[in-house]
Amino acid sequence: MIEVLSVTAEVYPLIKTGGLADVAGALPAALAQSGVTMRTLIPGYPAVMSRMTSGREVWSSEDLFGVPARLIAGRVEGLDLIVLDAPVLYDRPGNPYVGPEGWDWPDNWKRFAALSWVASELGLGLVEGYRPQIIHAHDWQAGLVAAYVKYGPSATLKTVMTVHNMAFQGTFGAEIFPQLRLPQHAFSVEGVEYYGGVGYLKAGVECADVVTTVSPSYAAEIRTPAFGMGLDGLLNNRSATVHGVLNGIDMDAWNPATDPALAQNYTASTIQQRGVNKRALQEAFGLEASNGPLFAVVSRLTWQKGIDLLAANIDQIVQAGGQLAVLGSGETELENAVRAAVMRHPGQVGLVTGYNEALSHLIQGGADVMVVPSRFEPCGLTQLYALRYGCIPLVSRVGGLNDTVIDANVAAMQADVATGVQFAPPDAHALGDAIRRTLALYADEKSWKKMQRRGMKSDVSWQASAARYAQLYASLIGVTTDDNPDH
């Protein structure tokens, strides 16, 4: 048995605020059936410490970077938790990174150092009859973590960072390094340096003895200047390292089969019954009953994830018979064009903003094709879902939507293997196209149904993808597996 702990800012369904808790939340059981152990450290927010009524007190200090912490067991909801319960630096309400005005905490340096701190003294014994072989560092609330091994004691612990989004560095001025208590060599660029000031995901990609990220595809982007968002030259001087493991779904969590929060359960041979979700979640958004293709997102409305492309084709979807619902926030600017066009379409166009955990399965079960139209994607679990749900994935090429979704072209038809739409560049003419493309398979409704069943069989289980994060790690401790991970 390996025993591995993962440290992560957020874990579902304790605290969520995008795809990294739900993949912290569904691998420690994907992998707990490739002979590894893995336990979860997180901060203790409002909303974990309320569910940590029965964890036990392993570890306390009046000096954690200047404030009082101790360190939470327990198990919850199925997860082996270790929560750093700091009230100075976690016991504030909403978001876990920002303030109610929507600015970043000003020492998210500190807590997030903190966290990685507490997870390396985990990985040297710092509670009696626990010691990690390896420490598994998600994002740059944990890129510390492989500075503090590597310039700590342990020669054999060993470190994984994966990286679920490059955006997201986590930099900060160097007035933050005396207080980070790591040596001064240390601020130099094989550490924590990154352009004059520290980066914590670099100091991760720096340091760490394996990198990771969630798909093939975005592997090989992010070592291109259009992607590497300025990391590209470390991670191709670190090449050999670096490895693409496609996320995958809980496949409990997300069923069709037994989901609660649908109008009506169903499966791949009762797909027609999807017409009630469909129907109740035009109901949701305030849309007319209509047979025309129902066209969803659910997504940060950002950029990245090309809603100003989408928002440019609203009047097309409408003008050809079709409907649009829209789950998510983001930059206002994004919001209010995807209201003008409630506005402009009443009855056929529809947004509801903020997270809806149960909104967004409603959404997979009941709309017909979901749009993903990332600039960038690394994963993208929105996509997985879909195809559980039946529902068609019309997506960017990049990423992980490239990874995961085979598209409706001429060959992939014929030889029956697409199961959604794919286009590029990611501009808002080829998302045109694309869109069109897709009224013209929806038309033909017995091909439809053969892609929906197609794409409800996929293979978007944490399975194989559990097996290659075990092979990394054993093959970090010298343990030989028989699979043999992608690079």
The other form holds:
Amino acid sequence: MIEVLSVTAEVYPLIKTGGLADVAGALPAALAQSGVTMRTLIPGYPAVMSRMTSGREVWSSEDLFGVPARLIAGRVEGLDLIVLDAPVLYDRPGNPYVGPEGWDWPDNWKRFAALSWVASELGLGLVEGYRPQIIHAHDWQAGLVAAYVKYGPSATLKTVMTVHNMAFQGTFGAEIFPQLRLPQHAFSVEGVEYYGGVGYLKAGVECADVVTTVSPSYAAEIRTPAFGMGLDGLLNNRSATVHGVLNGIDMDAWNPATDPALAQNYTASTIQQRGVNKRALQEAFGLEASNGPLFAVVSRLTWQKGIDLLAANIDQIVQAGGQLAVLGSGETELENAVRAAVMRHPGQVGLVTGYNEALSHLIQGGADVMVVPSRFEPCGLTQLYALRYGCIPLVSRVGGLNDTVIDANVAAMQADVATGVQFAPPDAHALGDAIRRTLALYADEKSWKKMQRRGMKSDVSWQASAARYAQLYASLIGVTTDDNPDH
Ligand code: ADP
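May I ask for the structure of the form predicted together with adenosine-5'-diphosphate (ADP) now, the form predicted on its own having been displayed?
After this comes the whole thing, all chains and molecules, with the earlier chain placed first.
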């Protein structure tokens, strides 16, 4: 067994703001079949602490970056957790990263340095009887792990850094450096220094033994200035250690045959029963009962996600007899753009703001088309859920969207392999064309159903990718695994 400590700022089902939580939550079970034991280190936010009632304290200190802290180990929802309970840092309302007014917590540098420092100490044997061989750090919040390990005493402890989104880098002023518990020479280009300040993601990408990102296409894209967001040069230097490993989905949590959030469960062979969910969805969004194509969005409403491109095309969807249901929240202008469309097209366009896990499932089970018009997309999960639920993904041809959806062009339709619609470049005009293509495909009921069934059969599980992670871990510590997906 390979022992890995996963370090993350969110993990489903305890605390989730996006895809990172889904991935961190699903990986341990997926890896168990590949000979990897994974425990997860997570901050003790209120939502986490309330679930740790039967955990036991395994370490405590009066001075973790100046505040009292303890570690609590326990199992919750099948996850083997180590929770960093430091109330001064984490016992706060709302989101893991921002306060109730929407601003980043000003001490985020300390909140996540503390998490990363504790992770590296766990790797050195902080808790008796537990010593991971590898620490797997996720995103900038865990970026310093690799720096603490690199500048620490262990020559055998290995680190993996996974970048779920290059856009969030965790950059701070140089003034925090003296408080990070790193040696002075770590403030250098080989360490944590980044454009004169401290870069947490940069530190992870620079110092980790292996860097992964969540799709092969994104792994290639981030080596270019357009997608690298300042780290493309570094990634090019380290290209031999950068791997793209596609995310999978939790096949139990996302199963249309058993999903309790659906009005009607179904399988590929009973796909016509999706109609019951479509009707429930129309009701939930205040839409008229209609058999026209129901487009949907489940997303953060941000520039990255291309919601403005969709907003520019809503009238076209409605004029063609289609409807649109949007679940999400984010930037005010984008919310307002969708809201204006709801006012223009009452009964045809609906918006539900806020976060609603159950409704996100119903959308996958009832909508006809899942629109994901991202400008960049490291992997994307909503299109994977859509495939599994027989909801046709309409996606921009970037990152993981490119790797997971097969465009319904003439050749792919003739070869019976298409699973969705892609468009490029990510602009409103190309999306408009793709919507017209989707409408034409929808009009051919028989081939649409075939495409839905094909999507439902495509492999969106963790199986191949978990084996790939296991292989990367094994190569780091010099052992081999039997699970070689390349053979
Ligand atoms: P990202 O992590 O960039 O936000 P992903 O597609 O990787 O995008 O993951 C988004 C995850 O968050 C999916 O599980 C999606 O269903 C979920 N999600 C996004 N917005 C909402 C919302 N408003 N309500 C419920 N789930 C949401």
